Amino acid sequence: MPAPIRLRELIRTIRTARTQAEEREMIQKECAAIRSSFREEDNTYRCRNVAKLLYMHMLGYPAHFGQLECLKLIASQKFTDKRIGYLGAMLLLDERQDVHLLMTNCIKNDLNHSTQYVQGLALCTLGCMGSSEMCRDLAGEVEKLLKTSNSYLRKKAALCAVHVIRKVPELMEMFLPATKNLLSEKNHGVLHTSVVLLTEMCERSPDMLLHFRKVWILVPQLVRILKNLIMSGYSPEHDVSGISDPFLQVRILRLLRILGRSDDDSSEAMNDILAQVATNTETSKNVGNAILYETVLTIMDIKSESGLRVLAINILGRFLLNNDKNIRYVALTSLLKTVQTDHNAVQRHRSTIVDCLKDLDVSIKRRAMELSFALVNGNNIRGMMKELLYFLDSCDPEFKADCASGVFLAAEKYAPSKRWHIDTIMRVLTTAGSYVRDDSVPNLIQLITNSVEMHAYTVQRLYKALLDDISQQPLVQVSSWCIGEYGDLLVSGQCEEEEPIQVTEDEVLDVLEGLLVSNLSTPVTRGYSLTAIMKLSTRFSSVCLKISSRIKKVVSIYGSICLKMYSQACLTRANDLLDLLGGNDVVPVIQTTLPTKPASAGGELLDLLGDLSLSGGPAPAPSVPVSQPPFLLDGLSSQPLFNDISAAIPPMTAYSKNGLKIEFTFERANPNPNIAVITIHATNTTEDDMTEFVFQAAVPKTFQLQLLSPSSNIVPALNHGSVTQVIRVLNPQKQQLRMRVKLTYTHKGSPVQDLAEVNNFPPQSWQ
């Protein structure tokens, strides 16, 4: 067999592939060659093959058949083999395979190898992916190496110990004696990893922390090391941009933070050095700022004296003015952490923070927004709100929901006056209305209800807003509700806060009717507007007959559809509706003035609903007992409505396969002829029920589709019933209606899925 190709050959070949499929082919070919080479137990080329396998693994191709080969490489005597073998183990193996346990013996031997680089490889691998069993078995070896004088091995052993402690926390005690001398090392690599080890031990065990604080009194030792680093002057070995080993400085500062937290003595011992670092560090490069940042975090976290804390916050304030975005980012993050404890100090930088709202960087904007909300208080609410509302206007959509919620919360807590509060809410609803969370609508309604003296003002402003724009659903919902409740105030022009507008009852009804008709309104919004119309029918006292005939027309068109929506979306409102219709005793849903002519208004409404409930049957007696609500609503959902109109459009069978038959029946939604209302009826002729039935539909781009909830998800067997569902299709361009349907259901225990095209729509349905 010819020698397997070299890794770089393989890489070169793969790079010539022009498509994903070509690449896959090459890889598969090479994998086959590698597999047969592995089978031949070829020692010479094993490491080359595994190297290639690792490359292919990086590209995303499966490589698990190489796992055992890695083990063989690790067991080899050659350094080259071991190197690739251990790399392979780290990339391909993890604790979930049993194979890795076989490595334990090899690692043990290699930890005691004569060559330090082999020992290093073993430590590295154990420290990366050693399981708890392996760690338990080998902890002793690691501990031995922690005491060696070889700094190369000592630093690796320290990090390996961290991994062992993470996997088997009980073994922490074992490493304690070895750590005693770690800090007296001169080698920075060892110092660095030792600090990491000590940090890990302190974070994991409060006892250990106490021990380090009180018994070993680590703090002075760390302070001394830090001092040497700062004062030592230029040291070419450890210099990074003019600062001596900034990485080590940052690590020590972090450990000091943990030691000083909630401990007065330790905190006092480090006060001086922290002040020194804070004032002397060069800030022109990132390294200096990294150290300052860590220092600030430490000062804020320990029990430092107030002068030091003010110094820290001022450093953060300076960071905010820095040109470097990264610095501004960390400053905002830190200020967010400290704003609770040092509120006043952070307030001083409020204007800078608010400026950051205008930054182009998304991460900075988000933090500035969070921080701004945290800084709002009774004194600055007006100014801050102005800035935040301006931000809400211009920010990206991803922020709008959070910002709107924040504004509502802040306004609730600190609003200086009710009018200001309502103005603020209005502003949010009109600028970011579509992003406001769903639960805000009931909260706002609650708020408006409670501000009794503002009702006239509120309803007027909301009405004016509706005239401008009906696309933002929360705004529309709140406005409809208000108009329904306080429509009488609106029409009577009673507003005190601003110039009252002249509005007639007809105009109000026009607006509400417009909401029902509009394609922009969701079913919930339609529910709100229908309720508002209902309420107004009892409040608007003038020309009851004229108004009620308009309402009758509206409800006759939308009532069936809306009531169907009610049965799923809004049962309480439906019950209110029934109360209204319940006959002569009009249950007051309304809190203010009772209508002057309840009986006739109730009766007429009853009549028109009576028309709907039985298509073609005799009208029911006017006093429909309230105890029968389910019948009224259920009866509507499964019968074809508007028989007179639907006679013009014949029904059609859209799908019939495997016993499932789906029929479409049509209605035309007056007055908008562009909307076709299709009701699907699904029936099942087989002997078993079809459960978890889901009907989905898609239409070409020029159409818009709305699918309402189905009557149920079980299509009973042997035509014992049907599932119905309403589809509304908007066809403004009057194009030929086409639909693709997807059906999923479970039949006889197995899932069934089918896709179908429906093209046989009768021309009357879309012309």
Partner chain sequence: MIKAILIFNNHGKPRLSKFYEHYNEDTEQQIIRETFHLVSKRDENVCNFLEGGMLIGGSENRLIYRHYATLYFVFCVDSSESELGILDLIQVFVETLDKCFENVCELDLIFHVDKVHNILAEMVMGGMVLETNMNEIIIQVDAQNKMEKSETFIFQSPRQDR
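Switch from the form predicted together with the partner chain to the form predicted on its own and print that structure.
We keep it simple here and write out only the one chain, dropping partners and molecules.
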């Protein structure tokens, strides 16, 4: 059999592959050759084949069939074979596979080998993938090597002991005597690994932590080592950017943090060395910043002196001026953790923290925003709110919700006056009203209600805001509520805090009516507006006949729409219809069943206003045609509901197919000419009835549509009757009417469903 190619040649060949398929073909071909070699027990090239297999494993290809070959290499007497074998074991084996137990005896033999490098291979493998069973069996051998005088083996044995403790914590006491002299070693590798071992023991066992604090008194030894590192001269072997062994310094600082936590004596012993590290470490390089950061964490976590804590916070303040974004982020995160315990010290860096709100990095801006809110108190509330409101104006949408919530909470807790509180909340609603929490509207209403002396000022400010912008729905809702409650103060001009404005009743009603027809208004906003209009009928001191009649007309037109069309059930069914009809440019409306009440009862709003004499005279008796479902509040006006111009609008055929014919007739609502009332007439020319008949409709978003309940759900055969249904369409922009309809019925036992577009409406119906 020819000699297999070398690993270097395999790598060069694989790199020449132009496609993944070509690479996969090369790998499969080589794997087949390696399998054949393994089956022939070829000991000459086993090491080479396993090395190539490990390279394929690193590329992501399966290499599990080489596990047993790794064990054979480990059992070999050659160091080169053992090196590849142990490397393969660490890559291809883990404790979930029983195969790894077969190498326990080999590792034990190699731990007692005469060559330190073979012992080092065994220690690395055990520390990497040793299971709890292997750790129990070999812990004694590791403990022996931990006591040896060979620095090369001691550092590897210390790291292996860390793995043994993690797998079998009860073996921790076995290594305690061996660790006693580790810190007296001069070799930095041994010192580093011994600190890692001591840290692991302290974190996993409170008894060990107490032992190192009170019995061994470990802190003075660590302080001595750290002091030698700081004061030692230049050492090329350990120098990193002018700092002596920063990795060891960081490890010692972490162990000191564990030992000094909640312990007065240990904290007192390390205060001086922490101050030296904080003042003598160079900050121009990232290495020094890493040591300073660990120093700050240690100072904040132990029972340190107040002056030392101020020094640590000042270090974090300098970090905020660093050009490195990671260092600034770390500083903000650390200050956020310490602001509750050292509030005054953090306050000194308030201006620097506020400047971080202008940073381009979103993570830094978020941490700076959170820290800024944590710094707000009664003394700086005005200045901090000014900065945060400026940030709210210019920040990305992802920050607006959290920033608005923070402003609300801070204003509620530290507001210097009610006027300032109201002005601040109004500023937030004006800037980011669409991002505030759902409870912001009732909370602001409650605040305004409790501020009796501010009613005139508040309603005037909100009215002005409403004239400028109606896109922020929470602001519009609060404004509508205030105008409804305090409209008399607005019209009378009783505001003393600022120059009053002259507003008439008609102007107020114009604004509220504009909200009802605006496409920006949500159903909740329309409800607030309609309620405000009804309240104004009693708030205005002198209601003339014109104003009274106008309020009646508005309520009669929009009352049922607001109460019925936008109910939650209707919205749910509307979304389903939108999915069925397809497209996002239509607003579907599903038919709603109106409650049948006696003509004298009216609707809910009629119960509220029916006995109220808006014009000073007796309330007119409601008059509802018996043949039609009663419109809400029809009895509030003595005028006819529809104009006589309906005779001038010709009817049209909207649908004619499979014997079903749909005709539209038109009328124009009397109070508002923008509302077209369409009556559908469905007839059936076939010989069988059409049962379960359902008519559904959708219009573009610029329109509003209400579909009332049909007269029946059965269309009689042979034109022996018809099904009628009323549609009310609000077209405030006088655009050409377009409609999409969906028809569903059962004919001759089979369900039928059809969609149709209706675009040929007579111009008189929408102009």
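None of the values given here were measured: they were computed from a predicted structure. Positions refer to the first chain, counted from 1. Throughout, rigid core stands for the largest set of C-alpha atoms superposing within 1.5 Å between the two forms.
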Problem - residue 62: Cα shift of 2 Å or greater between the two forms (core-aligned) - result: no
Practice task
Align both forms on the core first, then report whether residue 184 has a C-alpha shift of 2 Å or more between the two forms.
Solution key: no
Handout entry: Threshold 2 Å Cα movement between the two forms at residue 367, rigid core reference
Key = yes
Practice task
On a rigid core superposition, how far has the CA of residue 354 moved between the two forms, in Å, if you could check?
Solution key: 3.4
